[in-house]
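A lone chain, given as structure tokens: the form predicted on its own.
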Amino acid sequence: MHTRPIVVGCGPAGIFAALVLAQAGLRPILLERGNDVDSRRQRVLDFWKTGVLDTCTNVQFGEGGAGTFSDGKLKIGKRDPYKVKVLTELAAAGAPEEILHIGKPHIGTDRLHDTVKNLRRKIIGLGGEVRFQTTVTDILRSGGRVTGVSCIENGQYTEIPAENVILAIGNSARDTFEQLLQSGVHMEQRPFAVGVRIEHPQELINRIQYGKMNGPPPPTAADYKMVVHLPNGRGIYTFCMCPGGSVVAAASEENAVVTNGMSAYRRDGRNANSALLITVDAKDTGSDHPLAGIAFQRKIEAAAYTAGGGGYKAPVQRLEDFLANNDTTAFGDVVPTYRPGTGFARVESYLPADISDSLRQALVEMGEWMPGYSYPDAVLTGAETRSSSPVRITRGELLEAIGIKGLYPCGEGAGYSGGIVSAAVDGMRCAERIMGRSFDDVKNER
């Protein structure tokens, strides 16, 4: 190659693209618009506790994605080469042994931070380049070919040349979307979701799952996933279930409160969370604008900002008066994890009625179904909106954009991946279109 490809993003898209093209000796530029690990945990923390916004470096963006402020789940099913090439680079940058061999593996956001850095350090060693506080501007071209980027590095304007950019830059680089529809990249608006979190004691989901205990704690916290489908053709389910977790802000944006679940590695937090979600498609946006979901995200975010009475805190309300139409005035036994701070607020504030109205209807057949789960004090905390992307930009059978050759839209933020795994499995395919070869072309050289 004439010029070294580029990856944009340092989540696990673009980390396992970037490590894949460095075991290839392609010395990858990998740019990444937050901060490194260690500076990003710092920041958000100060976040969390000042509300004190960096728009930059925060759960959304910076070093390891937003899956490093989560409970590190590794959905596996059916393994494969990709995915345990996943599961091998991980352990060996020192996420636990086991997510080898175990059915339900995770890593714990504190066992994240160390994980990604390494991998970071094994591009480097291998010939590749980690740029921070870079944020893309641009996708360079010509002839329908790509020739570089432009971006804004440490305030500074700069383009980089390059014939082949991987794009994984995650599910919250709204002006990122914009720019790149605005330049002629083609997307396509896609159903996400958006709900809530709900937080329960983690001893009361034990005992739901495990019966009574008359011995020692178990050792694993329990966990639970659900799904409803009712009448109205709505479905509800729960997602991101973070066992002895807690509910962080994760806002990118000023003036929205964003919510996300997050679990140490341990898992020996007193509340147990998860979201409870609902699928959205232009049905609901009223537009088949590619970017309608994201004005749609916007808004409901805007409102839980307002409805939390400001300064990043989200509005919370009981489960006990959600499902009877009543205000909250107080907690009872389930005390919020979320920080900056909560205000007492309806569900239907921030969520449109019909999907509030959803909620309530899925929530009572889900503590039909798990006796117990409708737990008077659980705490509803909102808003969830960027579970998924409501974006996806097309890309054709060799994984490039429509029309523009060496433009590779990959993982979470593309459209093509929900998770770790997964993301990091599109990236290392990207990669390989890259190059040339693939793990069978490899395995039949061998």
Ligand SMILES: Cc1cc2nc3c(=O)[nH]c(=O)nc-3n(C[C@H](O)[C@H](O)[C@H](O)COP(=O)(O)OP(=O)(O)OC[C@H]3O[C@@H](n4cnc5c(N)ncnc54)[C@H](O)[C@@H]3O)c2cc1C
The other form holds:
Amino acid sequence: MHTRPIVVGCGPAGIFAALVLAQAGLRPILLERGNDVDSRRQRVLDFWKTGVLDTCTNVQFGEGGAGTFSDGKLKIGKRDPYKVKVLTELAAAGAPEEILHIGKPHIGTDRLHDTVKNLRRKIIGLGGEVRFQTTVTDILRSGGRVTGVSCIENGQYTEIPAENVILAIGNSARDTFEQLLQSGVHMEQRPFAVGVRIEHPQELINRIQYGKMNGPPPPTAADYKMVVHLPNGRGIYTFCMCPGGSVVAAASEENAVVTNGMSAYRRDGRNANSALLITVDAKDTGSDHPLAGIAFQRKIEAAAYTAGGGGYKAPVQRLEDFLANNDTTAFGDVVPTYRPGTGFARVESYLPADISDSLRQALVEMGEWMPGYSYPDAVLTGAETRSSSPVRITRGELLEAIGIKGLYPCGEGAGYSGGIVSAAVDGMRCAERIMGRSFDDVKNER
Ligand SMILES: Cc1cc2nc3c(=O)[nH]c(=O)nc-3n(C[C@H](O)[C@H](O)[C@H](O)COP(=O)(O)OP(=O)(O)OC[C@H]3O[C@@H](n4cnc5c(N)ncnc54)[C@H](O)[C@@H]3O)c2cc1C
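I would like to compare: after the form predicted on its own, may I see the structure of the form predicted together with the named molecule?
Once more the chain from above appears, this time first in line as the rest of the complex follows.
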């Protein structure tokens, strides 16, 4: 190789791609539009306090990527060598050691920040370079081969030569998707999900899940997971449940309200929250255009902003009122954790009517599956729109973008993973492709 490989995006996919390249001695350059994790944390806290959004550094963008303000839940499933490597590197960088052996590990947002910082130090120690406040605007090409990237680095236009680029930009890089589509990168629309966050008292969830508690308090705050298939063909599911956590303002664009959830390692907050999601596709977005899903998300986020009353306040409705089609005028005993504030509004005011009707039907069923779940004072906060990517950057067998040698669309934004662990694994696989031989190749040769 004559040039250093470039990795775009410092989320789990980008960090693990850069780490593997650095460990192979290839001295990657990691480019990230947002700030380093310490100044990012400050900006996010300011946003939650004042409602002043930084569109480059927020809950979606900045060192650590979208999951930095999260529960740090690690979805493992069957452990393979890639996942073991992810867990081992995370633990070595400061994540709780127990993630190596327990069934449902989580890191917690408070411990993720140092973990991310230590991974950066490791990449740099191995000869890599990390540049913050650097937004990639295009992939430079000649004769169907990557020749570098163009970017805006601290306000200045720059070009960086490279034969290999891993594009790990996450699912919220809408401006980059638009620029790349215009410059001929092949993309397609993919199904994604929208919905709301629901908050209950954690104590209620513990009681439902653990039964009547006479003995000592449970060792961990209880979680839950449910899926409901409705006669209308819709599937509704709970997602990213955060025990003892809070609902976070996760917008990355102006005048838009986006929710998500996070917990500290101890999961000791008063409320439990979870996303309640419904899958949508081109039938809902009304178009086959590759970016129609983004337009659909934007419409919901803008409607939620208006419904909440502006200033990034989120629209909220009590569960009992939602089920009975009534307005909410006061909270019961669940006070929403979302900051910078909330405004009462019906779910229908920001989600399409058929989607909110399906949520209503599903909630009734969920209350039967999990008696007590239909808690009248539970609060629905919207809108949850960024749980998955509405776009896929199509790639071929060798993980390169169709028709562009040397470009590796990677992670959640490219539509090839969902969650911290699978994004990190995809990053490692793309890095291996640049190195020419993967762990899978070696296994197959044996
Ligand atoms: C609040 C929240 C909580 C979550 N909780 C969990 C959880 O508990 N467990 C779990 O498994 N998953 C969770 N997720 C999902 C998880 O964070 C994502 O699946 C994962 O981060 C995707 O990784 P990625 O590297 O593909 O993309 P991202 O993490 O989104 O990273 C992409 C990075 O690229 C940067 N970028 C974008 N465009 C450009 C550009 N043009 N130039 C330079 N840089 C660019 C962005 O700033 C960002 O840092 C959560 C997500 C959120 C938002």
